[in-house]
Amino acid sequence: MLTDIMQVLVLGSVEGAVYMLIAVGYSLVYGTGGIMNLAHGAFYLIAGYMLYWYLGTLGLFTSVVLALIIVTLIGGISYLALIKPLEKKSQLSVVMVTFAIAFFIEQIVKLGCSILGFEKESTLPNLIEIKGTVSFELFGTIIPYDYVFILIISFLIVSLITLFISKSKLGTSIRAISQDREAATLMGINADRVLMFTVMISAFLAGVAAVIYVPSYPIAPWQGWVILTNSFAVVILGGMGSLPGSVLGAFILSYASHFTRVFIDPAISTLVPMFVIVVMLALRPQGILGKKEID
C-alpha cells in the first residue's frame, strides 16, 4: 500500500509539473488573445524529437538549446504566417489552421524519423547521474534523479515566467491586452507583436516540458494529441486564462489520473482528462478559480 501511495505521489508530482509548464503556456495564449491553439501539443512533440534526433551527435546542451530555439521560432512563425491573418475573421478559422499545423508537424516528425533512420517510438536513457547512479530509493520506491530535476526546472521556469509577466514591459503589455485589447491598442501597444511573443513564450514552455520529460517518458508521433487533450483538461479545470488555475489544475488532474491508474484501472485512467472536460464544462465552465484574465 505504501509503495502504491508513493507511486501516485511521485509520478503525479512529476507529470503534474510537466503539465503545469504546458498548460501555463496554453492558458497564457488563450488569456491574452483568446486563441485556441490546437498546435500546442505539436510544439511539445517537435522539441522532444529534436532532442531525440540530435542528442547522440550534438550532445545534451547543444541539443536542448537548438530544440528550444527552433520550437520558439516555430511558434512565432505560426502566429505571423497563419494565425494572425485568420484570427480577426473567426475563431473557427484559427482552430482549423492550428489543427492543420499540429497534423503537419506530426507528419514532419514521422518523415524526419524515416530520413534520419530513427525509430518513430522510443525512450531515451536517464540523463542525470550522481555518484554512478541514476536513481535513489525513498520508502521502497525507486526515484530517478531526472524526476527531481523535472520538478526543480518546472517550478523555476513557471516562477520566472510569472515574475516576467508581472514586472517586465512586455508582461505589462500582455496583461493590458488580456484585459482590454482595444483599449491597449489605443494606448499604443502593438497587439499583434505582443501576441506573437506570447505564442513564442507558449511554444518555449512546451519545448522546456519536452526536453526535461522525454528522457523519462516514451515519445511517439501521436503523443502531441495526448499532450493537447491533457493540457486542455488542465486549463478547463483550473480556469481558462488563469495561470494559477493552470498550476492547480495540472496537479489535481495528474494525481487523479495516477490514483485511478494504480488503485482502480489503468484503462479508466486514460478517460480522466475527458471526464474532467465534460464535467467542468457542464457544471463550472469558468474552472475552479473562475478567472478569465491573466493574473
The other form holds:
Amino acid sequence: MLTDIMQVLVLGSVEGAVYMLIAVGYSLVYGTGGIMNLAHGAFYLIAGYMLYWYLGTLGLFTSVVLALIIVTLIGGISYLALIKPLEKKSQLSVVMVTFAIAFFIEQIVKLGCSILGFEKESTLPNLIEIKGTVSFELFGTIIPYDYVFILIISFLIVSLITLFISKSKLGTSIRAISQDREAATLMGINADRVLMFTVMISAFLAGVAAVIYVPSYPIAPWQGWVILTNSFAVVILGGMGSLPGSVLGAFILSYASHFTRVFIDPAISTLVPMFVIVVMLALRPQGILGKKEID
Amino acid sequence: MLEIRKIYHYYGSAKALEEVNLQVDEKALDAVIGPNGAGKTTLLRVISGLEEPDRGKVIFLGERIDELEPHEIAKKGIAHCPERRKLFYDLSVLENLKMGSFALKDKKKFKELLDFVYETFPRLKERKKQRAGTLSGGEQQMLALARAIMSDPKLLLLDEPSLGLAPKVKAQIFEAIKKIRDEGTTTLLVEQDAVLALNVADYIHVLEEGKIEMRGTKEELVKEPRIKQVYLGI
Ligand SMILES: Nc1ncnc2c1ncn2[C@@H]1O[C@H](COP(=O)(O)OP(=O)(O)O)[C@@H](O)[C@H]1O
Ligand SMILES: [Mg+2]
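Please show me the structure of the same protein in the form predicted in complex with its partner chain, now that we have looked at it in the form predicted alone.
Everything in the complex follows now, all chains and molecules, and the chain you saw is the first one.
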C-alpha cells in the first residue's frame, strides 16, 4: 500500500513537472497570440530524438545543447514560414498548418531513425549517476536521481520564465499583446516578432521537457500526439493562457492519471486526459484559473 | 508635418472616407469634428496604419507612411490614443506607461516624461502600482493620454478623449491636452463634442459622411449658420 501511494506521489510529481514545462509553453502561445499549436508535441519529439541520435557520438552535454538550439530554431521557423502568413487569414488555417507540421515532424523522425539506423522506440541511459548508482531508496521505493533532477530543472525553468514574463520589457510586451494586440502595435511593438519569440520559448520549454524526461520515459514517434492531448487537457483544466493554471493543471492531471493507474486500472488511466477535456469544456470552459474561454 | 491626400476608405462596399484631404502644421492643434459614424475614427486609424486606405496617400515629415505597419508608424513618432482607450487592463498603471515608451531608447527622456505625466496627473502617480482595470473612467482616460505621450511623439492622435466622462473630468483632460500642445507636441484631435473642440483647437475640420464639408478657425466657423445650428445648438 505504501509503495502504491509512493508510486502515485513520485511518478505523479515527476510527470506533473514535465507536463508543467510542456503546458506552460503551450498556454503561453495560445494566451499571447491565440495560436492553437498542434505541433507542440512534435517539438518534444524533435528534441528527444536529437538527443537520442547525437548521444552516442557527441556526448551528453553537446547533444542536449544542440537539441535545444535546434528545437528552438524550428519553433521560430515554423512561426515565420507557416503560422504567421496564415494567422491573419483564419484561426482554422493556423490549426490546420500546425497539424501538418506535427505530422511532418513525426514522419521525419521515423525517416531519420531508418536512415541513421536507430530503433524507432527506445530508452536512453540515465542522466545522473552518483557514486556508480543511478537511484536511491525512499520508503521502500527505488527512486532514480533523474527524477530529482527533473523536478529541480522544471521548477527552475518555469520560475525563470515566470520571472521573465512578469519583470522584463519583452515579457511585459507579451502580456500587453495578450490583452490587446492592436493597442500593443500602437506602442511600436512588433507583435509578429514578439509572437515568434513566444513560439520559440514554447518550443524551448518542450525541448527541455524532452531532454530531461526521455532518459526516464521511452521515446516513440507517436508520443507527440499523446503529449499534445495531455497539454491540451492541462491547459483546459488550468485555464487557457494562465501560467499558474498550467502549473496547477499539470500536477492535478498527473496525480489523477497515476492514481487511476495504480488503484483503478492502467487502461482507464490513459483516458483521464480525455475525460478532463470533455468535462471541463462542458462545465467550466475557462478552466480553474483562466479568464478567457477557448474560441 | 502631416498631410493626407485624397484618402478613400471602404469597409467592404460601405464607404467610410471619400477624398479626404487634410494638413496639420508643426506645433498646431487641429480638431476633426463630426457626428457619430462620420468617419473620424477611421481617419485616425488610417493615419496610424491600423487600416490600409483604398486610395490616397498619407505623408508624415515628407515621407509616405500609408504602406507601413502600425508599429513602424509608431516608431516614426506618431502616437495614437485610440477610441475607448484600449488600455492594458491587467497591467499596472506604471507598466502601461512603460509600454507607452516601448520604442523610446533614451532612459533619461523616459524619466522626464514620467515626471511630466505624474505632475500633470497626480492620480496616476498615487495609483502607479494598481491594475489599470481598477481605475475609474476618468483615470483610465488620463492613463490612455499619458501612455500615448510616453513615447515622446512628434504627432499625437486623440480619438474622443472626452467620451463618456463627467464635465469636470472632461475639463481636466482638456487642460492636459492644452498643456501637451504648449510643450510643442503637434496634435490631431477627433471629437464629437464640438464646443470643447472649438475652444481648444487652432483649426477645425468638419467631417460628415466621410467627406470634409468645411474647415476654418473657431472665429470663422462660429459664423457659419450650419455649424451654429448642428454643432453648437444655437
Ligand atoms: N470595422 C468596421 N467594419 C465595417 N464598418 C465600419 C467599421 N468601422 C466603422 N465602420 C463604419 O464606417 C463608418 C465610419 O465609422 P467611424 O470611423 O467609426 O466613425 P466615427 O468615429 O466618426 O463615429 C460608419 O458608418 C461605421 O459604421
Ligand atoms: Mg469614432
